[in-house]
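Consider the single chain below, provided in structure tokens and representing the form predicted on its own.
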Amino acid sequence: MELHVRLVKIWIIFVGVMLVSMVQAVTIANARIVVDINRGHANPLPIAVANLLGDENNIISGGSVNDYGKRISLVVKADLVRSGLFRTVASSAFIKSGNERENLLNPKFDNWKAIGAQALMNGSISVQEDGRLKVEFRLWDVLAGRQMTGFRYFTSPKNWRRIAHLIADAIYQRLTGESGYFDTRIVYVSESGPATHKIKRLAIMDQDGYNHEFLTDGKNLVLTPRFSPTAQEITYLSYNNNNPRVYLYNIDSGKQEILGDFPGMTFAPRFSPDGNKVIMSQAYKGNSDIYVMELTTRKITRLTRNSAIDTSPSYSPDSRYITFNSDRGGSQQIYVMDADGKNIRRISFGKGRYGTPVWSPRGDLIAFTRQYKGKFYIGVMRPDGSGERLLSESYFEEGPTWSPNGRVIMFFRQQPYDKNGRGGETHLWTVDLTGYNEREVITPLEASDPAWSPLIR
């Protein structure tokens, strides 16, 4: 399946110059939704999707044009819902009238205020002589009467799936003013067989639990996978031969590379903002430090000289900084320094222990986990430490993973055990930065270490 960027050939245009002119002189006060993360929940805007027209008799390989128009709405659906800021009204309560491809150029917008909503998707598709699909969408403000934007895609049938998650990201960030997350993937640990004895693999999937594909075959441990920033490449901890070692797996080829064998035991690899360095710690004759590496020359600078457990390591967006856990103050807390290991601060106060401190793409916020009287907590705070929230919590939760946007954080959370040693299953959970909007999301095995790819354009 072709599900990377350089072997999907997507070509994304306007749907014409008045199109472009309408989306550009078009602002309508209704339009948007705002959310305060602060506030709490937000109402969820009323969108009707229909499902994008085709010729049913029209037959391709997969089924015929129209299923495809309907396979696309019902992903644009499933992933505007799931974001928690859209509800989708029904389509058994449309309003049927006239001619439908009438209705796509010059929508009844009385029809769809009665049944409630305040937006409006509906658009075409259509097979090339080349093969390809042709998929065109718009999207109205129903109670303005006009038209917000309209994209138009050819893509191979194949990848019908992508189709639909640009066009949810496109309706997302005309209606939030963010930019969507959608056309995204994760890429994370896939877990199976008896606690004693667990198998991990590196598996990837779309973002909402599709494509789902093995990268490795379980014959060596694997740990804390982490995107690089064009999301072609992962950096990874293995187990070979009972030898920890960094490496790097080009999805494109399946090509892994040792990135270097370092004396001790390294943690937590991750890509620098530019994708020109991977930060680590390396724990060495008892003493765990920050090491940063140049990808193009493998020179290691030692950022940290502290007789504590310096760990976790992650960049601020702007590479300025950078955030870690450490014991240095006798108990793991978060800590935030220069990117060259000088002006080292604590931030977290709280009671507990903190750690895997990560720093959200917007740079506004880092993520971590919290563990405190027998519970585990994924919560945010300001990179000076105030504002600290407490978004989840539960028995065991851990690894938490910032959406390209910075609105949604992905993390792995584990069941407890009975007291007969079942239970103990670990799966993939997101939630907002409200805290309301908490999902699972569903993989074919346990699941642990999840990592969030940029967009993939």
Partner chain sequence: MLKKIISAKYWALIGTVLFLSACANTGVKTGVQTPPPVKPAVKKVEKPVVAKPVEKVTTVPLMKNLNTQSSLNAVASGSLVHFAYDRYDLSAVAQAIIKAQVAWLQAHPTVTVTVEGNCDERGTREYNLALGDRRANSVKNYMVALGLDPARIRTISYGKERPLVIGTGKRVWAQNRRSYTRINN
Given for the second form:
Amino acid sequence: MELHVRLVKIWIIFVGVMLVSMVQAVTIANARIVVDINRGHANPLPIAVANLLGDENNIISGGSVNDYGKRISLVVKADLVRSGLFRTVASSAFIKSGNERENLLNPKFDNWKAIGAQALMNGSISVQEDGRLKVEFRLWDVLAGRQMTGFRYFTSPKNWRRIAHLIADAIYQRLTGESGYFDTRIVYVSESGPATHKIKRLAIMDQDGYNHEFLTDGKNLVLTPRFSPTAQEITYLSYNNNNPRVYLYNIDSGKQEILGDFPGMTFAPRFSPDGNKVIMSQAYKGNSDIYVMELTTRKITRLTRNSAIDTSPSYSPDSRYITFNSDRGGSQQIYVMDADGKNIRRISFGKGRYGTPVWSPRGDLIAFTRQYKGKFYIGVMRPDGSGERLLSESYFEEGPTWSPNGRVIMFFRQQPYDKNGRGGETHLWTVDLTGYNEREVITPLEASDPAWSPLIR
Amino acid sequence: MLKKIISAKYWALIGTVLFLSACANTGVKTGVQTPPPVKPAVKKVEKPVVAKPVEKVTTVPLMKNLNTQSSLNAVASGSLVHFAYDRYDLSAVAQAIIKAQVAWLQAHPTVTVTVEGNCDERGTREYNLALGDRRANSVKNYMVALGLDPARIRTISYGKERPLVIGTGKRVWAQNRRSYTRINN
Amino acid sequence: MREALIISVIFHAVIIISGIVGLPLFNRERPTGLKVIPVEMVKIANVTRLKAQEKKPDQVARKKGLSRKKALKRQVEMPPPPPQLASDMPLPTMKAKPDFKQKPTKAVRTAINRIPKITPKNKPRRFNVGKLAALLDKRAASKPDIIKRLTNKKFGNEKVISMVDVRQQSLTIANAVNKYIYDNNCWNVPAGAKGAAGLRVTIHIRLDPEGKLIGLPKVVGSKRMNLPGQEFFRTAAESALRAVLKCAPYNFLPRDQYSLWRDMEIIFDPEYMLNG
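For comparison with the form predicted on its own, provide the form predicted in complex with its partner chain.
The complete assembly is shown below, putting the previous chain first.
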């Protein structure tokens, strides 16, 4: 029995030791390595955009159904690449194997992975009995080997570009988490002729420069067009009868009307976010102040009463605030006020002059033009004036307008004249909110005063 | 400053001569072929779309208008007033030019004018529209202070839309920051 | 009874022996042969230079500008010339000529001289990814201090020191993975996500001794990915998943320390990239 007692004692000690070491072992095993990563790359995501498969022998107006599929894929590619967030894998690198139609639903992910694609778009196109196109596409995560999204669209063949933009928007949205901006239009002022007497016409085009149309004939000087939130109306400044006033233009009917009966020049118009009001400046007897007009009742309210220049007003997306520029402090600077004109406070305090504030559709930023030491900049700041960032810089640029997702800013830039008086060309440019991916927007003539439409519904 | 005025005067002179010669031509033409068709080319330069009543009236006021503008330009430094950067106050030189304009206008009591305010290209468009309006009104107010009937003076701002001179540099921009007193017809 | 006693004795003996023999082994086995994986600490200058080499947007733009003449020929129906020369608005009647003809050289020089050749001290700050990287790297550079602090601390107890060594080794491995993922461009930071503060994504991966992934990597808290309004989190999580998948296999890790890295958590935090 004694042996037994001793054994039990030893056993108890042993178990104690054992427990301690086990706890330690468990702790060691549980000290799982944690890798903390906070730096990455902002490289474009490699995506393979396959041509939409269609019947080559089915010829409709404008080419075979398969040709339409190719064209749509090309426009999708162009949209995605222009955003700067994507890089398309050259279709010449595509590895072909098996039946292409069967691969639509079961892509051979290893083949796509092998050529460096991380996402894949494929799909098909056909013609319905009613003559409309039926377009299907799917977006695949190549590395994880699964579908991310897919949609089907129906439309008449002449609308094929919109389908492409809608597909690009869907891909953009799924891969970035924010809505796209490809199915949108730009209204701007097309310029021609020498600078001393430029001919200016209102023009409208798709966001990528296609489907271009002139809206006015150039008889009157026109400036600063801006879209209504439905993208059906444009408000702008026209020197009709040599009397500069704010006008309203209906895109569908082509009807134009003057807004209000002001004794002085009205200018710098912009719609309220709900589209029911137009906010603008009136210059009367040498003093410019901000007014707002209800479109249904035509009631006019004066918002600022100051001997300074108050102009370029823009509503916040929630309609609660208005940002504008004023020289009441001695030089042109940006201010914010409540929508009723109260509580005016200055938000720009950097060196130089600040103008043309435009509230981002997201509400978190205000884009502006800054003029400093002989250069012009497009920048953004938070509505309280903090966090200023300059995105682009040149001899002259101004007039920022936001893409509907608040991700891209379009503006116009003028080149300086050379010593022979040549140059001075004015064109539209876009720049990403990060300050990268600066690109020119191609227009048939010179261009200024761009305004980006909301997403077309 | 003096140099600028001299050069402005110089150009004004050339402009005047050009216009006079142009007038002479049209005058001869209208004299030869008296009847209806008013030369569209002439109309383009001087007359806006306002429909004109009868043929016999057309030729005479056309001559007169051109002459009056050039005669105003001749006495008042090309009817131009220049401004400093982002300013609309009137320098002593500017005041002298406006005084000359007012003197001329008081001698021609039937004439009404439009004061056009302009800016250089180194500013944002909308701000410049407002600034141009300020400049035009600054000139108008001074004219009224000198005794001219405000009803005879209209103002308009072209912002930076109608530069006088194309180019880059301080001298160019200084020439474009101006008001121009145009005689209405 | 006797049989049971014998079995018990044998059993206990085995346990005791294994305890006496095994425990020290268990302890000794751990951290003795500390292998240092050569992890090059990325210095601020290095990354800044790296960033500086990136293609500048302006260059791309300029290239585009060059090809614009060609692109300009896009077919657009041009409008007829306006009915009147340029509106009812009268043109400047003065036929003034550009100023450059008078004293051309001087005028040109003044124009160019206006552009300051040296960047003024108070030049407006342009958003700069290089600066952003520098900011990040300061953080990274502070890491060795933590390691140093850990190693230098005197605990006086051998076992605890060995734990520290394990931690140090783990840090080295973590740094290696971090650097590998960065150097191989595996993580593309989701661009433009708003509210980046809440976009930390933790990925749990399991590796075989070859460094290959066992199964698909898992997002910790993956339910959030499919909630409405969490599109940015889903995007962030997917970008993290892609990063982990793209960088596999992790065959650079020291095989003799497999037990340390067979289970890893990789945290991707885009905040510094987005809000820098």
